[in-house]
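Take a look at this single chain, the form predicted alone, given in structure tokens.
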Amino acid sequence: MTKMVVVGARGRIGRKLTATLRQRGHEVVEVSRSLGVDTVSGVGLTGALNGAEVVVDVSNSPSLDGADAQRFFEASARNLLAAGRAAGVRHHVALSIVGVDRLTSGYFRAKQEQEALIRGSAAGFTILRSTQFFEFIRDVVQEGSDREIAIAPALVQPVSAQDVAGMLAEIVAAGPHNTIPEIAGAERLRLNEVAAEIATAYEDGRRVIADVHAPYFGAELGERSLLPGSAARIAPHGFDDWLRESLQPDWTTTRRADAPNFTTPYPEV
């Protein structure tokens, strides 16, 4: 049985990934601040990683402020890599963002630094870049307080959190290849139109306004800023699939945790 450490295990992706890995028979150690392990300070890391072969980091900065994000991702990456070397970890996996290398904001620069630290270490690694989650877009809509919600009309291929967790599980099983694959959803849509449909489905009375200047993690988007490359793995669940399941009260606990089947890359247009 392979021992794996999931960092950010109590988050959106972490919960699903932990369930998937355990279903496949792996020993999983959950790491999060709420469980007493702090990757920024390093508290609890030595014990958590002891005997682990794989570390999967799906944690995120609690703040989108550039300086805060920089402190979080840099300290967390350095501490995880150092603890991993001491523990003999053979595969360091991290979740990142499609477009991170071409978007400019403090948050994206922090993610770029995280990636650079991982690539520059002696550890075998895989960095999975994902397009935006449907769940994130839903949260933006639901958590807004204004009568109108401004969202950029950029093209995007959003993906479900479960499909991302499924591909991470595939990456873990495949072992380190020192690569940066991408995952994207099956459909190419406008970000503001996805948000508007979610608002309608959840009977939210506010309007979604297309605004080319609306910030995305502090960055201004071009039309194609969030699109993956031609080699991206394409997840099987489309927007209608996700929306139908998300509207079911117990969908997060009943949906199967096994990995999805991925299709060929979305053709360039």
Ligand SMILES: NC(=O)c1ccc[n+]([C@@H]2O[C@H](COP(=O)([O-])OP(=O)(O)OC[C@H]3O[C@@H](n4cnc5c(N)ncnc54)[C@H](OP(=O)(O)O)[C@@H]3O)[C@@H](O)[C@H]2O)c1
Contents of the next structure:
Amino acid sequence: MTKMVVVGARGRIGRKLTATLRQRGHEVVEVSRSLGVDTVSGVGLTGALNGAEVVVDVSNSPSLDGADAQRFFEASARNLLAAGRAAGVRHHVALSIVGVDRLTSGYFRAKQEQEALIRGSAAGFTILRSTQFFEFIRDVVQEGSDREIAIAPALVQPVSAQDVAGMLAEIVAAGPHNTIPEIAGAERLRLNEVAAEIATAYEDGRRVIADVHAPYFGAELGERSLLPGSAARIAPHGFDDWLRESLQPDWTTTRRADAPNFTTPYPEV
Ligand SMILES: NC(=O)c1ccc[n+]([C@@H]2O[C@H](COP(=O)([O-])OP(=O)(O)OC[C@H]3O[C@@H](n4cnc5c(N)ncnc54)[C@H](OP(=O)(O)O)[C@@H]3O)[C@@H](O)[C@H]2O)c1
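How about the form predicted in complex with the ligand, since we already have the form predicted alone?
Below is the entire complex, every chain and molecule, led by the chain shown above.
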């Protein structure tokens, strides 16, 4: 049985990915600060990676402030790559963001640095760039404290966390490609409109207003900054599917751990 380490296992993607990989019969070790392993200080990392063949890094900086994110992603990537080298990890998988190379803010520079460290290491790797998760947009709406929330009307092709986890599981199964594929939803929508529909569906009461200057992870967005390239893998579930399922009272993180049906297979190495 292949041992895999999911870094950020208690996050939006990490929970679904852990469930998906276990459902497919893999031994999964969960890494997250709340479980006593810290990728920044390195505490617990050697033990967690011992005997692992694959590391999937879906962690995120606890603070999205640019300088904090830069410290987090640089230290975390360096420590994970060094511990992976020592443990004999053959595939380092990481989750990044569609458009990361054309967006300007401390947070995006931090993600660029994370990608550069992985590409520059001797490890076999795959970096999956994803568009915005529906879950993330929902959380942004729900975590705001103001009655009005300003969001840029940029075009987006959001995707469900379960579809991202499904593609990561395929990437793991395929082995290291040393490439940077993309995943996106099929529908092209406006970010502020998706947020407004989520606020309405959750009877949130907050008003979403379109503001072209509203920052996204510290960056000002152009209309097309968040759109994927033409080769992006298109996820099977749309906004209505996600919304319907996320509003179910018994909805859990494991309910849809089964593989999403992508129309084309991810190629094996
Ligand atoms: N938001 C989006 O729409 C989007 C789109 C494309 C790509 N991404 C990328 O996807 C990745 C995952 O995002 P997410 O929203 O799923 O993240 P998230 O929900 O914020 O989860 C982050 C995870 O990282 C862990 N973590 C934080 N600091 C840690 C440390 N020092 N050591 C070990 N674990 C640590 C957290 O564990 P604790 O809670 O225990 O600290 C948590 O499990 C990010 O890298 C992000 O850039 C996001």
